[in-house]
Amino acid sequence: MPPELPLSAGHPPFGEAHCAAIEDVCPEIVSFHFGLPDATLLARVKSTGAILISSATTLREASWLAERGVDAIIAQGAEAGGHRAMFLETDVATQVGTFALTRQIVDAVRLPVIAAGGIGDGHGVTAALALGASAAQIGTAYLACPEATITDVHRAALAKTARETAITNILTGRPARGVMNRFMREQGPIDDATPNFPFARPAIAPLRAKAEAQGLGDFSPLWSGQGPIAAHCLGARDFTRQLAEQAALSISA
């Protein structure tokens, strides 16, 4: 059965309730994706004393964030899994690789830069630091850890030796990189007719549920970057230590 209309958005934008929660908890770090909230809400977040971080996919976006007072910038390269942080750009063709983007932002913006995208081992961390990044952000590689709460279908897709990924908008309405599946192949990864984010997700929810019940990820968002995923069963703590040890050895080599 198709979903009932109107579809529920499911993902409301950052608003009063989110801001109030931050003011109540006072986390040390608050990180935004898809740009920043409006100036009033942003000022309230900053007044808590939190370190403010946000993602950029181009130098233009990084400069925009710097002008609005963020404390650090995540340079999200084209290799990164999951949703593009794009908020000024509209064309995924403007995306550049992680290391090229990291160097551009480091050279132009006087803020700590965190490299993200395609980094899955200590060698990648070392490369990011060599280009001037203050840190590296790793996502997909941690999905192999037992603490990751991804579905069995998602875990199986990531375990494939030759996984093929692409940036697609048809699963959620916003460009995101994931493992190629039936829907992406047959519909085409990018389709201008796709409902805007986040309405595409509930639109295909019935197909996704039916397929996943059969152990198939044909209509599922199998988010994945292009970086290496080690075949390990390490917990997140031990994997982090392994990354640090690899990076240290690579730097000293």
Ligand SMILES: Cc1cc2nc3c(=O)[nH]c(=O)nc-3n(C[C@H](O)[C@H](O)[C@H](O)COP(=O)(O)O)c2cc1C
The other form holds:
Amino acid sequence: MPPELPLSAGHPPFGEAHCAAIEDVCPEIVSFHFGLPDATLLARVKSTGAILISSATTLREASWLAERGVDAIIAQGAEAGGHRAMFLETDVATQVGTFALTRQIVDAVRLPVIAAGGIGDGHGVTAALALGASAAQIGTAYLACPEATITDVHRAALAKTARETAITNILTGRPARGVMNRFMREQGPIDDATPNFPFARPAIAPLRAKAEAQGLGDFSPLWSGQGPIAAHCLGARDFTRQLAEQAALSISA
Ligand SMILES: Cc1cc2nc3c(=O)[nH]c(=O)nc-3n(C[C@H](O)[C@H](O)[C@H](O)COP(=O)(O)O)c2cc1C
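Having seen the form predicted on its own, please provide the structure of the form predicted in complex with the named molecule.
To see the whole picture, the full complex is given below, headed by that same chain.
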């Protein structure tokens, strides 16, 4: 008899409670992933005066976001670690690399573009700016900082010099890029029979817990982009300063 699975939905999508929290705290910037909330909630967020940002994985998604009044667009290239922001696209084969996507959006949409995906050092930041981006967003490279609350198996997978990553939907039900593990290899990284997001995550939780207790990431989400991760022990603040200095140097070179 298989164990009963804890099939709860986990984090609910953006709704009344999140919106009320934003109205209470009034953050300077509010950034969405997977599109935008419905028009009423979005209008409430906008009326707090927050700068609105969301991610696009294709030009079509960027244009959709621009039509709905966002202030800036994250161009999330296929190299990016973690969940793909795809909300109009349904096929990972449509996903565009960071360089190509950044140029497409900069050319067609009159909004600041933030390039994301595979950028892990100052050279990458310089390249993004040269492509017309107004800024770069970095995720994976910050996972090396001590502030990152990732699991030990995740940290170990990121430390490997040869990191093989793939976009997979079998760990959560939505496509996300992570380091290849046993489950992705044996099941295949994309499987249409996977439970919908977020139900795949609790379904695999017992296997994940058992493997992690043995120091194995065989069934864990080991989110990682394709970009470089410097071997450093810098805190996030010092790493950010180093990135800015590297970028300034390579711009002036
Ligand atoms: C571990 C991890 C968790 C992430 N979680 C989120 C998230 O909760 N919301 C979000 O908008 N983006 C999230 N992202 C995606 C990043 O915003 C961004 O697209 C990506 O990290 C950029 O590519 P890079 O990882 O190659 O630097 C996450 C990325 C990683 C690596």
